[in-house]
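Quick heads-up: it's one chain on its own, the form predicted on its own, in structure tokens.
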Amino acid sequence: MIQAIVYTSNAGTTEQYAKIIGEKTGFPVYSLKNACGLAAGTEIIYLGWLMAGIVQGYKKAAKLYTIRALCGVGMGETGSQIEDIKKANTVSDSMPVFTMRGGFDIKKLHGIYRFMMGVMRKTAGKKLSEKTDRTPDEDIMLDMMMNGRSYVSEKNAATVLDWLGKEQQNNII
């Protein structure tokens, strides 16, 4: 039975989602760095920020806890990239994987991540801004890259919350 939510956040959007899910479910929320009070093997939901399809902190969390669901927070559309994330993180087909659009603000990034995303912003941002037939998703990506925006919302967490509600019902019956 799921007992906690554990997360790794870089710029704060993953932490915001963890807190939204915690508030809605009543589960305690811990950053991976501060989850030392949880016993090894505790069943958790893990949230991490995405970088090149890798859910940051997932491998470390998987060594410590039993992960019942994996959530990646990134710049892509909520619900997208699930198969790519399963493959990149070597996640079994039986584990539920969710993605949520977070946000992007280069000022909140640190060290190498700030440098890397600065380069990406200049190259991909320029390419997107010059594109004349952008999709609505590409418009959002461009807005995030150039203006720094957060798309964290309860609506973007709805699929995770729905799944959790069903899980809790199944554990009661």
Ligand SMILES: Cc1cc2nc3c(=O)[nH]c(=O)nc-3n(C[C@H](O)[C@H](O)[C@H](O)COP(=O)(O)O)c2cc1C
Given for the second form:
Amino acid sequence: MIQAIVYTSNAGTTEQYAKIIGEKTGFPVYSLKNACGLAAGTEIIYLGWLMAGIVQGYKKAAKLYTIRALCGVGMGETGSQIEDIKKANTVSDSMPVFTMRGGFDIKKLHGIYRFMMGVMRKTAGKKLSEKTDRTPDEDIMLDMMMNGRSYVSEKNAATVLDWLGKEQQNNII
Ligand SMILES: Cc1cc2nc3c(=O)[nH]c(=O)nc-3n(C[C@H](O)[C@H](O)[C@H](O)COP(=O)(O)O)c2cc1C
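Could you give the coordinates for the form predicted together with the ligand, as opposed to the form predicted on its own above?
To see the whole picture, the full complex is given below, headed by that same chain.
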């Protein structure tokens, strides 16, 4: 039975999603860094921010706990990138994987991440800004990159909340 939500966040959006899910379900929420109160093998939902397609902290969390569902928080559209994430993170086919659009704000980044995304803005951002036939999703990505935005919302967590609701019901019955 799922007992907790564990997350790794850098700029805060993944933490916000973990807290939204915690509030809605009643599960306690822990940062992976401070999850020492949780017994090894505890069944959890894990949320990590996406860096170059890798769910940060997933490998470590998978060694410590039993992950029942994996959530990646990134700049991409909610529900996108799922197959790529499964592959890049060598997640088993049976693992439920969810993605949620977090946010992006270069001012909230430090050190190497700020540098990397500064380069990304100058390359991918410039390319996108010059593109004349941007899709609505590309418009959002460009706006996020250049102006800083957060898309954290309960609506973006609806799919994982639905799945969790069904899990909780199955455990009661
Ligand atoms: C260095 C770096 C690499 C990133 N790579 C990806 C990526 O591969 N896919 C994606 O969707 N978002 C990517 N992002 C965007 C973050 O995942 C996004 O901003 C997320 O909301 C950050 O979560 P946090 O606020 O919990 O740190 C990247 C961000 C940084 C700083």
